[in-house]
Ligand SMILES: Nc1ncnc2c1ncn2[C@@H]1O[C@H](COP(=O)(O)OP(=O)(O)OP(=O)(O)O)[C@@H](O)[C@H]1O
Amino acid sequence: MSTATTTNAPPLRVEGLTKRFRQGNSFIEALSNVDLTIRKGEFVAVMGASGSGKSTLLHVMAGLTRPTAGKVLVDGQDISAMSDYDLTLFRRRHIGLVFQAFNLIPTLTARDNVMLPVLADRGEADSAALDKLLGQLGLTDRGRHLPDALSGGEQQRVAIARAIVGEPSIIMADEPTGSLDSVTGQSICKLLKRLCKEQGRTIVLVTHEPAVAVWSERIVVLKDGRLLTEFKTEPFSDLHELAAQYQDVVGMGPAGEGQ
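Isolated structure of the chain on its own, the form predicted together with the ligand:
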């Protein structure tokens, strides 16, 4: 497998990304010709109505699903051209993904679920670092429980711990605060922001909530599988203004139309 990294390449770039799914005798285009570049250390929120293609975009960018057309470049490397084996190794080292549906392994304890990617990659895990991470996520007393014995919010935090434990350079999270109360949700946002600011990690987060998106630097809005628009959060220091801006843009037609 090629390990060459293009100098100064952005951590994440997609070009002409299209994903079609077969549905019975027809096809549904979940993503249509999406171009997006994410800078190193940037915190980007992806928003859009249900069914607009947010999870599909994350899964294709994370290399879990192959695009129908277009390219996904991670650190300048075209992951869509990698073999399944190379892609699995590459993903494990570079990308941490928090699934919308958590995807925890039901027969493993919370602690073992979190440790799994590190064990798979390096064969051993740093127990003290793991304890610290579980503590930061309020899971210290939950490590020995199976996912079934955890609340939805606890399972979500285990899924977040699993995505960040291996210190990937890119963290992608699909509605990571969807099952959390607002205080816990805000503490997760704070943690992600810290990973971004202090460690230069790149964050792509899908959310429906302006109170979560406001933690990002840039909001990318999808509509019907297309990139409708994007805007920086910085001018909107007030959450209500940001929510109003988002409502304004989702009322618009697809990008480029009528302009």
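This structure is a prediction, so every number in the text was calculated from the model and none was measured. What we label the rigid core is the largest C-alpha set whose atoms superpose within 1.5 Å from one form to the other. Residue numbers count along the first chain shown, from 1. What changes on going to the form predicted alone:
Assignment of C-alpha atoms to the better-fitting of two rigid parts between the two forms places T56 together with E175. Fitting C-alpha atoms of each rigid part between the two forms shows the smaller part swung round by 17° relative to the larger.
Now that the form predicted together with the ligand has been shown, please provide the structure of the form predicted alone.
If you are looking for partners or other molecules, they are not here, because only the chain is given.
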């Protein structure tokens, strides 16, 4: 399998993405003909109510679930056409994943949890690089601790370090603040923003919370599996204005008519 990046290809592009799930004798369409491009160094939030399809979209974009139709291109490579083996290798090298539940191995230290993707790819641990990464994420003194000795925010920072240690093309985060209190959640949002601005990381974050989405540069809104609209966060002076805009959007149909 070739994992070479296509010249000038965006880190992520989806075309005509559709996903159906069987329910008894019928099918539920979780995603319907979604088109989306994420540019290099961009921080994008995908918003929508429960059942809107936002988590399904992230799972399909990350190659965790196969699309029913359409394409998912990461660095110009169509991952929807890859075999399971090739997709596993490609995802490990190109996509960093952060989940709400942290998904840390409880018997491994923070350092060892971070290094798992590198070791799984038969790479070698670079202690100096790892120390630098832990320092950037405020974990210098926590590297030798097991997950149950860490706070929720520290565990999520370990999960973020694990997601970026292999220098992936894109980081995808599924409700990364959902298991955290509001103060800690905002600190994680601030960290992701800093990673985007200072290190040029490309980030896609799924959330239903305007207080989380406001940290992004662009918000993509899903409703009933369809991309309803998108808008930049910069024009909004505060969270309340952005939240009001989001509520106005989700109350409108695809053609802009009230439902």
